[in-house]
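In the block that follows, a single chain appears as structure tokens, in the form predicted alone.
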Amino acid sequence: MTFIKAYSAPELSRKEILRYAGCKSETDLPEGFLEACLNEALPVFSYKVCYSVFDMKVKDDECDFSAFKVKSKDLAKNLGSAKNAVVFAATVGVGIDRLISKYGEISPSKAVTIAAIGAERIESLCNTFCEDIKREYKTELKPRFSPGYGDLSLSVQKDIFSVLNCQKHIGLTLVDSMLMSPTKSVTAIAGFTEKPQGNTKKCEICENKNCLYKGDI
């Protein structure tokens, strides 16, 4: 069964927005610039998640979620001995894509900053959702793992979209390249665990050392 959650705006982190924008501090931007971008961008967001919880088992590099199977050494390592996992898709809507497109040619710096706001918003939504799941199921969660991380193929998007019916439930579509529309969206898998995972962030488990967004975490 697929469940749907809609959220009000999660807590905002200016520090994360600046990191996504490639800035060390707000002084790297013109005075009032970030605030002006926030005032224009924040009203366009809508925060939606669809998800299912599956019984699962891991054998070698195969992760069996009953509804679908995935071969990935990195995902198998991430899930470990988990017996259940939440598979979810989250989006902050198409409005931010329209703003980024609007400013792409007339103000590239504004487009970059608004894109950074969108990146922070979808990550904050995923964090909020995962905290919800922990409370609802009285569990801890492994760090969420998305198609494209490590050796987990982007083609797994097809399985996630199929089992969750993302287009019907939250208006999220998948194009031939396995990318999503709206673009500020995430699909992910997070295993249930009894052991608290601390403040582990997805950047800390990703092996891409050259990522623009890795930054100082």
Second form
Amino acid sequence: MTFIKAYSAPELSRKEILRYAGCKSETDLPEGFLEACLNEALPVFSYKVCYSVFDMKVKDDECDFSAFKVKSKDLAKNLGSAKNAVVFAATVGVGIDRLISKYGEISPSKAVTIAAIGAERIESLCNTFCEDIKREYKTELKPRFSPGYGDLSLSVQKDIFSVLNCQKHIGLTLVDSMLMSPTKSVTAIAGFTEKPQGNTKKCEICENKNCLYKGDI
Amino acid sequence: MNFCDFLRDNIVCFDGGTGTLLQEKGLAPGELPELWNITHADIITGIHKAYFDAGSNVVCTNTFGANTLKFSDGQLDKIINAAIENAKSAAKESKADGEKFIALDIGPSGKLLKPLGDLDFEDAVSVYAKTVKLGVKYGADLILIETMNDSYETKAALLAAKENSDLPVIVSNAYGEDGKLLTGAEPQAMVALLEGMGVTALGANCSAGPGQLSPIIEEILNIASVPVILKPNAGLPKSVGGKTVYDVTPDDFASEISALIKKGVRIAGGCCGTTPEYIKALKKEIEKLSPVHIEKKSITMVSSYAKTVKFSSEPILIGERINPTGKKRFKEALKANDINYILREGIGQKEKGAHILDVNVGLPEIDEVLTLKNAVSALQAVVDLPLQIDTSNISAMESALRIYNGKALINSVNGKKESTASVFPLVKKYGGAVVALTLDESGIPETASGRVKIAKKILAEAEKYGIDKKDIIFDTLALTVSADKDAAKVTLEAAKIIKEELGCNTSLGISNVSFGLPSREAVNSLFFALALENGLTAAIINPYSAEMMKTYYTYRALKGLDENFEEYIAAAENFGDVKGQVLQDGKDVSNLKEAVIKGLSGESGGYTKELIKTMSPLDIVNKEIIPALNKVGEDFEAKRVYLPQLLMSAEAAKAAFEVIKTAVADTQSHKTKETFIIATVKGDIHDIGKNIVKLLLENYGFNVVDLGKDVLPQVIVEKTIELHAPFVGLSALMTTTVEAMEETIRLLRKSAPWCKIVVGGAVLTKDYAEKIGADKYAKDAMEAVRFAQSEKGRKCKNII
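What does the same protein look like in the form predicted together with its partner chain, given that the last one was the form predicted alone?
So here's everything in the complex, that chain up top.
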């Protein structure tokens, strides 16, 4: 069974927005610029998630979610001995895409900043949702894993979309090339576990050596 | 009895949900339920029969996702054949009294339409057309288009139904908890769109329980002139101990719907979570009620993908700026196929307070059919104002109306036989309100009574096509007062009579009146005020004109339309002189170079206007703009400034170039510039990166031809050959779309070996770019510019 959750605005991190916009700090932007972008962008978001919780098992590099099976070494490693996993699709809606495309034509600086706000919003929505699942199912979650991470093929999108019926439930659609529309959306799998996961520093597993933010995240 | 006859005098009971029932019977997650029509015909027939037994007058076939995006043509034929047979068997087997009808059920395609997604509007129409034709072939009694959460896709499905059948069509949308469709349409906008296209009934289903849907249904009941359908869920699904439970009981469900039937709902049933038990309870309530008379509403409205504009006592401003007449710079933009110029005009007019945008791209040298369609597509993707399709080219009018996402205002029809015969069929088919000019074969009558007579003739003609008078808006033609001293008086008198005696709305193109006179703004604004006082409902004006906007806000304030003068006071802040506005950013910069470096577009444009009086355009570019851009570019490369700042400077430079272009519109030619073709490759719908590169390249003097996003390799190749373009830039975001990039490069090497190919995008690396055969991997926009400049410099020095 697929469930739907609608959220009001999750917690906002300006630091993350600046990172997505390619800036170091708010002083890199003219005074009031980020505020103006936020004022325009925040009202257009609509935060929705649809999800199912599956019984699952991992055998070698095959992850079996009963409704669908996936071959991926990296996902298998991530899920480990999990017996259940939540498969979810989250979106902040299509309004932000219209706004980005409006400013893409008349003011790319705003488009970049508004796209950064969108990226921060969808990540924040996923975090909020995962915290909810932890509470509801009285569990901890492995770090969420999305199609395209490591060796997990993007074609898994097809399975996730068909199992969750994302179009009907949250209006999320799949483009032929496996990209999603609305673009500020995430699909992911997170295994249930008993052990608290702590905060793995993403920088430690990232291979990019020349990143402006190396060590920050 | 046919369905429409039954609907006329009865409350119609539909069936309930099937998804939940099928899951109970073993449908696995991800399994396609439509196949069960063939593999589990007995179960499907059993569910339909249970609904007929419970009292449903209509059951919907199990074909929600039956379309050619999911099934082959052959499979689809079999599925729809079986689905309708299952419903027919159920109708035969059920012993229940009452009329029994079968609705061909059509749900969303699962795709989002372009430009937000990748399904083309016409392709969507074709997909739905196949399903509709099969429904007709196998004997459905009516069509239900349901759970649609996008207005554009709804239009595609309805158009397919109308073009391929004579069956009654009911359209039901799924509204979110914010009361809108996922892509933004409010219920009123859907009523405008659907009624315009001649739907049999409309309403809402799915999303939530009857209680949560009631405000939406009441809003629809208030303005709809056709029967209203309601098919809510059994409340919201909740997970209780791993099981799914809906929170509204059958009795509560029935009584909540009953309350809405008393308010006018004519067709009721259930959606997710409802079962024959719910329908039985509902039918019991329906039997106690008699249908409420459906009142014909005479509300004139037009809509965009999101919003509705109603013609009432509130004056409506139609922005006139998207029209090349008398605008050299606009003509240049049209010839160069610069749709972004039109977008800027659209967005700008909205910001100045326009309610509707007139769109006229008529120019002898261009393909008007294609350009109008492109302009409408581009505008409706980013501006939520309704559009006025303004053309005398009937093919252009039709192609624009067809792809328009809403109910358009159409400009125009007139009293000539030829005009009504060509325009009215389009209004009838695609919906729309149409501006009718009071002239005919014998010209424009000199008297008000003559113009009113033509208005009556047009109304009589519209009636023959089944077009209601609420959708005719008369333009009594503002003529040049300097040529005839009574011209304005006659126009106003005719408008007044039409409003008062015929009960129709009116619209006027204001500025004609002052042609040939000095201080035209003074004449225009007073004429506008007089027209409003004579009952004018809409005016085509320039929203950038301070005088016109002053008149508008003042009129509303004086007529009691502006509570506490709030809007007047807010607008009055901008009534001041224009100079103040140009330097609105108020930052302390003292010249153009600084303005560009600091990224202040307003100042940059302002200083350029001053400079161009004393300095040659070439000097402004070479001595002011380019050095400023170089400074910012170097700072960006040295990580002293970041991307948003780089872009702000680029935008400021663009504002300066815009001033220069306007000043030299008739001498400037693109031929002296190097052409750089740019596109996001097939399959990819991201275009920020591409837009950034484009902006920077334009600033550095390249003629950038932007082919957009999700572009087929062949299209890029053909354009490169056609323009013999020396540069092609390709952008891709994901690994899956990099393949399309590789394919594009392969074809370019074969057919356009002269061109240099620059690639960029999130997943690309230098190595990968080399592997797929690109000439250059640009890690950011500046690097793309530097490469193009160095290549250009090698070929031919001193082009800029």
